[in-house]
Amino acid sequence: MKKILITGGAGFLGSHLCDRFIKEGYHVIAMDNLITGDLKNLEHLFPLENFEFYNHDVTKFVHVPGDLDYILHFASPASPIDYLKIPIQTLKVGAMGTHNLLGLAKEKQARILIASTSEIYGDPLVHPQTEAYYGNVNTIGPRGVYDEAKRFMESITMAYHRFHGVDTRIVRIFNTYGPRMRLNDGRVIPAFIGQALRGEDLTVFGTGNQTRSFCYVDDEVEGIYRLLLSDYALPINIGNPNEITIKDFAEEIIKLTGTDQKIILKPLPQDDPLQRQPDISKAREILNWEPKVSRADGMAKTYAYFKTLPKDELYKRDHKDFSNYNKD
């Protein structure tokens, strides 16, 4: 039985590839520090044998007994709510968490894939984003703690496999959502549905012409499953070319919650891109792969979720805590 260690395991994507490599036949080990994970996420695993799970901070030393045969590194804050209160954890997470990630998997002589983010891209002057743009990054910005933090874990990762010979694969993922997401976490789908759930009128930033594309879980943890187990190290783009305005997405969301909310208009954050649409020419020809959901039926099961959350869930503004947390 292959062995695999899933960092930010508890987490939403994380979570999702448990359950993906557990369905394979995997001996999974989750490891999450629970800063933004839940372990409600991963409650459904626990009785199995071939499932182990590790509550630890990947910023310190990461020990595994034993083999190790696969190592996805996902544990990172990601949305923007989240990681504009903890920035410096954000950027350790990235940057000594990735390096002692990447010490483990040359210890073991184990293959590590990397999360990395179309937000390496910050606000894209070529459209849509290819893997070979090198991006437009404000490095000193509110938002650059993350986008840097990425940018970091590429390039330690690549500097791992040319100088130590390590097995490394990268992952660009776009907007992804579906079950198990947070309500109120910043992102853009969970939001609209916690206004139109609590019959608030839905907020939309900037003009709303800024585009987002969106790809549902399962069909991003396809794409990440079928890069670890491929031959190709360097980055690919994995997420659903198909491109919506943020305005049009809201009307979406009120057609299919029913309601008949308003759409007001927020000026739009610092360095907030304006436009997000991958270029996944090199996941379909590598990797043979592309989405299959359509966003009307991803967003049909993603409510559907959100609609079975208990009431004091909806109600919250606020999901994680971070008064007691350390943040140095």
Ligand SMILES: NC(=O)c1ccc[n+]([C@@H]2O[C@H](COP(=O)([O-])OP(=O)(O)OC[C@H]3O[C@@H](n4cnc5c(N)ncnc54)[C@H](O)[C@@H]3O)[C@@H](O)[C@H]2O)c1
The other form holds:
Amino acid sequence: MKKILITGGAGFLGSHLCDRFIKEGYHVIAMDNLITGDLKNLEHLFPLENFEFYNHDVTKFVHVPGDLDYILHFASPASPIDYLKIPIQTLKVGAMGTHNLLGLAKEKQARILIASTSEIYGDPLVHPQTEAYYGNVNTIGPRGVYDEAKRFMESITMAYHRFHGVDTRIVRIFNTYGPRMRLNDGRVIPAFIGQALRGEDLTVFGTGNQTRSFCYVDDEVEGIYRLLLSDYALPINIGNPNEITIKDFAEEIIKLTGTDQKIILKPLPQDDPLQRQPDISKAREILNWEPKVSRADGMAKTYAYFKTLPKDELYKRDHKDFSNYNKD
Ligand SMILES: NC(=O)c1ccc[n+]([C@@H]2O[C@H](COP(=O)([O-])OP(=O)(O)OC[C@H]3O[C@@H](n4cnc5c(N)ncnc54)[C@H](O)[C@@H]3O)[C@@H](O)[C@H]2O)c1
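Let me have the form predicted in complex with this ligand next, following on from the form predicted on its own.
Complete assembly follows, chain above in first position.
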């Protein structure tokens, strides 16, 4: 049985990846310090013999006994509110965490795939974004902690690949959504659905003419799975090229939830990218992958998930409590 370590396994994407690799017959070790994740996302896997959970901060030395075939490094705060509240942890998990996991991959001779992001393109001057575009990132802006951590992550991964011959893969993930996103994590889809379920007006930042392209989680996981098993070591965009303005998307949410809320405009946060659309030619050509789930179907499943959450969660406005975590 192949063994895979998934860091960030208790998070949104990590937990879906755990499910997928369990389904494929792997022995899965999820590692997470639960800073933004939740064990609820994994509790259905705890009874399985081929599943283990390590509560561990990957910025500290990472040890896993025995052989390891694959590592997926997905540990990192990922929503703008999270990484603005824990900026130093975000930089550390991208830098020190990635260094630790590359060291583990080298020791175990395991293949490692790291989760990069469309944010490495910053506020892009090229549209849609191809992998050849170097990006337009404000290094010292508030979002720089995430964008630059991910850029460093890609650089150190390529250095381990070229210098130590470690077998590496890099996925550049574009906005992904689906069940198990945190309702209060500040990302656009849970924010809109939360507002709709509470009967509040939907907040759109800026003019609402900025665009996003949303990929359903099952499509994203399929792309990551194919990339891991491919022999392609350079970065690949995995996302859905179907682009929509935030204002039109808010209208879609109002229709989906059957409510009569209005849209209210608020000022755009600093360095919020105006356009986002992946060029997925490489993924099509190399991985024979493209997204299959329409926004209507994906959003219906996501909405159905959020509707099952207990009412108190819906009204819990406090953001996740980070007070117990090291601030340095
Ligand atoms: N969801 C998206 O749209 C998206 C887009 C681009 C990139 N990504 C990347 O995918 C990965 C997962 O994102 P997500 O949306 O699932 O976010 P998430 O917050 O749901 O999951 C991240 C997980 O990492 C864990 N974690 C954070 N720091 C850690 C540390 N030091 N040690 C151990 N565990 C730690 C958290 O507790 C959490 O469970 C991240 O690396 C993120 O940058 C996600």
